[in-house]
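Single chain ahead, written as structure tokens, the form predicted alone.
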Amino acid sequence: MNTPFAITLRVGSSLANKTGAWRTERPVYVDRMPPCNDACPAGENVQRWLYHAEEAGYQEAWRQIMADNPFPAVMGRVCYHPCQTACNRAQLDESVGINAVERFLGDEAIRRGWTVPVTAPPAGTRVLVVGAGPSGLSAAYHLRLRGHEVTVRDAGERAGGMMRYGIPVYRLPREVLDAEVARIEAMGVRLELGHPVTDLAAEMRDGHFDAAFLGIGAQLSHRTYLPAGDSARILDALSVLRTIADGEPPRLGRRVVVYGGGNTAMDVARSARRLGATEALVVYRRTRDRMPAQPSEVAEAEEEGVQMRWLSTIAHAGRGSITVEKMRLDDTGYPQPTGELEELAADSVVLAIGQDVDRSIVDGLAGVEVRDGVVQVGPDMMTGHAGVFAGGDMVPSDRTVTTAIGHGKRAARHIDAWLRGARPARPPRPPLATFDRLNTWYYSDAPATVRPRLEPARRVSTFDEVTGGLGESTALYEARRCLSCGNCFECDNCYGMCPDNAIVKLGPGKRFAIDYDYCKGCGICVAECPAGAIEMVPEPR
């Protein structure tokens, strides 16, 4: 505790008070990076809006969010968050309902009308971006904050791409997705839709577009060769999942298989659950844990009475049957056939073994290289061809939403850089705030808000939202779970502990200062903090 003899010494003028000269090191305060910032595929600074968010500051936190990701309230239905399997808390009790809070805020969003306004002066040049799904319109929607005029043009008669037609509603009720979508085109966006673009270099001169950004998702259905006979009925998955989102369902029957072990696959079976299918069998040819669907959605399926044949591969499809076949995985993990074939029930069959892109569009554009059937880009998102982008399915990556959200980011900043003749810079990467540099004794357990879901028995017969959002006590709980890794959060524990009154407090929001003349270096500042934002570093010389 510190004494008024200890207080006048601090405040006094005579150099012979002063403990600096003791030291040999000294605290200093670090800014690490987040685990949950660092694992986003969209960028996006989740510690920061989690801040605001835990303060109330909704409308704050939301404009954190619309930052870097212009899509919210779809995130927080659709995204894996990988953010939260990073979380440094799920070391400590469970990890941050990041993606539920995300959810709460994007719908609070929509509830209260709030907008984004364009700020920046007319960049006077033109972007045209091909594809208005997520990485086109993320790509559009920072465009736009840049000043530059956007135009999205897409094959389809609605926005979205694979948020509207490969994404059942049971999992993003499309007034969600309509409601941002609106918000994007109310920028200033210009959306040309049922406008397939076949020849680029024809669409960019004829518009005068400067720049072009591709973002076609994949919604070409891989194809396969599946003996058959020819009463089979045998669908593939996209054209099943775009029927019913036009609201033209098909007749699958009652005893539909689905062949393919991705989240595509999972959509389709609990789709057809929900059109009245009393069977509804996955059929893979690896095990569980070889599988690309997301553990989540495989547990959701199998809920709602979604059956799995792991290590089988159809051999043949007929009239009312499949003929399956027993699979064993090799040495390397391979599947190879056994021969043991078995006869199922089948009234049709679905195809969900992938997809592909579209890629005629650069077909014969100078520089673009085509390479394991993606179109490749340089760090700077752009094709061989200058001034044509390319991001989302269309290049390297993750096939998912956040990804593509992304991208879209990314190649915004870099349009714009490239249109004004200059280069973004990117500042250096703090170091990872891990675990260990937690002080957890400041922490006491508090596990994780349970999202309310629809009971197994409502999902097969409708095609509600499966998973609700938290109230705003819960969304206010959740977000105050967030240890604030590796940041300060001006906690004050290091201006309370601090023996010698070196810690200086710069006023709210400006965290504090370290007066060296009366630090001695003793640390405790360092292992009081809970958040590990302060360390020690060897004394200059």
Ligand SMILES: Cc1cc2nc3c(=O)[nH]c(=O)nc-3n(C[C@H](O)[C@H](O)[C@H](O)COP(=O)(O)OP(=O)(O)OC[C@H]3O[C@@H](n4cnc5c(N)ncnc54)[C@H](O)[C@@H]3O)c2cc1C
Given for the second form:
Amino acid sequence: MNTPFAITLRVGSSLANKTGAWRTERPVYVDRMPPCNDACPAGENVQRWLYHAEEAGYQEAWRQIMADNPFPAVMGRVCYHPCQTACNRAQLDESVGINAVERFLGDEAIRRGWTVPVTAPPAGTRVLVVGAGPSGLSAAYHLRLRGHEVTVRDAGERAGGMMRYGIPVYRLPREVLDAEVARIEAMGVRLELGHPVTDLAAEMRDGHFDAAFLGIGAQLSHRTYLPAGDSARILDALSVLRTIADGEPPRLGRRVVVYGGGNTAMDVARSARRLGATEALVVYRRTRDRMPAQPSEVAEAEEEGVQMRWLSTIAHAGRGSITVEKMRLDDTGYPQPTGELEELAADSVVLAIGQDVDRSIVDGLAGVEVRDGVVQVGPDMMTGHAGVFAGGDMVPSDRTVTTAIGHGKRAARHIDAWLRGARPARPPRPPLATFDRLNTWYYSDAPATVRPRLEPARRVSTFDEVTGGLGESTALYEARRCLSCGNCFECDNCYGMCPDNAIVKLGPGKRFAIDYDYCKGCGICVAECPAGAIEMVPEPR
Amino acid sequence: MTVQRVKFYQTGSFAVGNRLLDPAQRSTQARMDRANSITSGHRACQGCGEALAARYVLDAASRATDGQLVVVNATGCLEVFSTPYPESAWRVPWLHSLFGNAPAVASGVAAALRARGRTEIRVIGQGGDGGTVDIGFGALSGMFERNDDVLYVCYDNQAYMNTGVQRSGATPPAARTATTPAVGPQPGNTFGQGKSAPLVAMAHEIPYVATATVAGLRDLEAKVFRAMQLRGARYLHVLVPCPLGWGSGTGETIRLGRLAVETGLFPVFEAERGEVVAVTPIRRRLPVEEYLRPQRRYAHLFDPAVRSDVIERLQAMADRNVRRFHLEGKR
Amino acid sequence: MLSQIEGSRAVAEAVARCRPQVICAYPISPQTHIVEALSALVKSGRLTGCEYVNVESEFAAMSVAIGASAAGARAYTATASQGLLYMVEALYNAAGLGLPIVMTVANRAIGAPINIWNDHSDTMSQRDSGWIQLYAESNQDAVDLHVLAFRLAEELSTPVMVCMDGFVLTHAVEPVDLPDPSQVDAFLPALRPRQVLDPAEPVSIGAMVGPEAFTEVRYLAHLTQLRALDRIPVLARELRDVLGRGGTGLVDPYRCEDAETVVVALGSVLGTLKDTVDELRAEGVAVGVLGVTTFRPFPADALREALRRARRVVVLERAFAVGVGGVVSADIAAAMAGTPQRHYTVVAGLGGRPVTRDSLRSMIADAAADQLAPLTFLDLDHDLVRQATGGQP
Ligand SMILES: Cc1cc2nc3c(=O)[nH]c(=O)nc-3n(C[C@H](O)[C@H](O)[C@H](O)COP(=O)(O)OP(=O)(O)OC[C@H]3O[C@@H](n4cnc5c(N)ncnc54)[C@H](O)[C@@H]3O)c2cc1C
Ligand SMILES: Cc1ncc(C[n+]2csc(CCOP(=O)(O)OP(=O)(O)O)c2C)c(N)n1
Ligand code: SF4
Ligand code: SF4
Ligand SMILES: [Mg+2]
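In place of the form predicted alone, the structure of the form predicted together with the ligand is requested.
Complete assembly follows, chain above in first position.
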């Protein structure tokens, strides 16, 4: 008798008992859309690149950005980072400093000379891009990545569009822009500068281009009727900024009035301070909270001594002074004149009340629709004229660099598909990873890092970059503040907390699988996933 | 450029694993080669905290002892759901004798190993709160008092679950069980009864006593490791929410463990030779109500009327714990 | 070599020579001298490789033995009376798990009323616990039976209880021939457990068994015990060869060949009985004695063979199943069912009452005349009973 202990029967393994049969619901892994990704106009997979950055995989992180956006270093300076506005961490303490990390990565790439190889086989197609602003360069980059031959023609002497001629250097040093543009050029994108395109059809025909992307921006300063004396010195913002960018700053005088409430107005006012204006006054018709300028820009302008005058219009401009009229908002929020006038000293007035698109380029192009002053495009960024696509400030847009880049990317995808006669793959849009889906207990307490900034006193005397970058350790810290919303970041909670060992760990980078033979469907993994990357679904019958 | 300069690791040690930490610093449960001392196919209820905690403890002990482990189990859910003939979920040498004798059986195993010169093999006794603080308490005290080389682990789900949720000496006041029903003017378990087994254990001045919860994995594992470094009688009291007995959602197990700590109702501490040497401070203090509400065993405190008088008494218990164990210190 | 020694000490010496590895015990009269002696042997270093565990109860004593045995150690404990009852749950468990534990029970009455003196109430109450029960007639017997018990337990992987009468044997100082350690070693190999708690080969012991196999488990236990009936005489012979003394292991007939009346008994009372039989034989009464050494498993065949020729059987019971009568006699009656034999049950010597030769003589005389009541209480104090019952018989 070999039965163990004579009378206790030998037992087998419980693995024979498939407890999965108990289940009425099953957990499944999902990749939700993190709010940052969702909010990024360029469609960056922010969560994913932060994931790489978290483990100091800076080059991978950078490459992940580059999959969507060829301007990380520029982005890290000028993007208004709607990702951070949307970031779930804001509900915990403060949003992740995505933009700062992006800048770190962009700068790191420039410092280390990282490049992007073109691996796609030549597509045998030629695309003309008009405009070397962010939309045009983005389109060119993405088209090149897909194997197309791309020529970019721009009227200006240097590439960059508003990144070069609008945004002041104290916010975007030109060597940064140059480096990122050069990288695109190095991929084989032909840049033909000083080449205004006037007859698109002819250029396409002559150059044997199979498609065109237009990204000419909104280059014309908006004009408004301003009662002014002959001797009044009235300038427009774009030319002021352009001349500054060209290194020939205009003489604005000691007291400068800027009319308008957008970012351009802030840039002009701040530039004026740097050029020696002792008084820089922004006059705006509505209230502060209705200003289109970014609050951070307004704040920085104020730090630099720029003064604001809300609910005011310029009723008259004369030599050495202007007359402003007080406004009040009516029930619809529209400013109405009050008749209350006041005179203020002013050596010059700069108008920063918007930009218009020069539509002449599409004149005579059959099928192109222009409405509200901008060229209309479909969801595929194609104009009404087959093969002619457009993006950036010249189409309906919130007119930011990032949106322009996003347009360029989207257009490139569709141009590629159009040229190949294929339907573009529609990237899936998973449901949003909302804050309530997170289990924030698991994240360490970590206040946001603050980017170093130049002292206001020094700012008014130089065009040096105002905002500094993060050091490696602070960038790493900031990246690690990411909650990885809606996406597994391999914290092992599911693997560790399953009472039935039904989660199979597949190894670093490979995430997990669920062994439905044993999963009883208790839902602990779902409840304890910090990122909300597991979902309970009814058991399929 | 090294990662080490940054002392912030996203989830730190809150989550089970952390790819940002040095592998040596990660939890046992995060390892692909963890022992899985109790394996799949066991018949514990969905979301059973006891099944989970048993794996946590034994896997950690296995790692600490290089797999040189023998386990003695008291009667109770853990025993019943793990070994219904003809299957066993155990991957460690395991012995079940009776409900009330696990500490003594473990002592016997330890004595045998000593006699056989096999003291590299370590002994763990384990059982539910009933098996530990009630029927097995004499045996436990004897094991402590002799300072036998046993780590005894109590998986405290605060009632006799295996027999259908009856009151034990570890059932908290006001909790409804099958023998302290939610009827009459003072529904649920009576105030002023029950015992703190960890404090009694400390009175034996044994080398090591600690409390933990299934929600604090890293803390629990650290305590198992500490316990396995020591010889002699050691006691680990682990709070394990039981969805069936507590009337909680099957996915709520970890959260309730966490809430028990964060409200102050379950103090987490460590003692050596009868003196408290460390406490786990509360991270985000919460009122007891947060813990009580999700459990149907306390439903009578909220429905049909809110029994603020009773809730206040429970809050006072939590407050006392916070004072007594200094639970609001710095982490 | 014969030495003048107290029974308890002798048993302790014998147990020590069996090289136990874990001894765990809780004191209770009349077992105390055994475990005291063993603790001294361990403490003094005379018995090495053995752990002596001072437990907090008999329940713990048996539990420690269970753990020790399951972990591959030769485990021993001793108890009596209330202590035996206190460990009952673990007793069944040890048997159910098939652990080769050896335990001495210094037989004593069970309270209430509390009584420390000898009878067989304690072990008889555990006759169905699954333990093998061996009853010693003398201290020599007790000593030798322990050696046999370890061998038997380990061979069959089942626990064995050696029952010796409290005080009468445990505290009696008489000449005993202690087995030489080399003799014990020759007879008793080192423990080779069937199954052991070992990380090298993890086993689960003590799983829950439901209706689907519980009967089979019980049946297997029964088979093991039946196998003991075959093995005990073989082992007893082997031990006899080593020691040059000893009984047959199952039953010991004394002058039964032509006996018309056979008195069956267990334990030390057999000595007095044999003296009485010798006297009566001298007077020409055809009477014999049958000593039962192995009570569990019940040696029905051996008994049938030994009692085959007797016309009547008197079972002298040292315990009493209240409300029914004899414990041993019930088993014997069942074994002899179908024979024309007459059966008498005599309850004697409860709670330490002396069983005298005179009483036995008159009992046998009554039996031989078939004038014995089927259930008789030897030397019952009728006055006392009458007082207590207020006149009723
Ligand atoms: C002062 C200022 C500050 C700004 N600051 C920010 C900021 O901080 N962050 C932000 O996101 N956005 C900012 N913006 C907005 C942002 O710069 C624009 O939305 C963005 O540059 C638009 O990109 P685009 O490619 O559509 O056009 P543009 O950048 O305007 O580029 C158009 C290009 O096309 C060329 N071009 C035009 N017509 C022709 C033609 N016929 N032939 C050939 N070439 C032609 C132009 O020379 C120019 O290079 C700012 C804008 C201004 C004016
Ligand atoms: C001596 C004895 N009394 C009662 C029981 C019945 N019984 C078995 S398990 C159990 C409850 C176990 O409770 P606990 O120890 O808290 O473990 P849990 O099941 O809650 O994990 C009881 C009362 C028993 N098996 N043995
Ligand atoms: S926490 Fe991370 S993933 Fe979530 S929104 Fe912020 S940056 Fe994106
Ligand atoms: S009753 Fe409670 S302790 Fe028992 S198996 Fe179910 S959840 Fe676990
Ligand atoms: Mg319990």
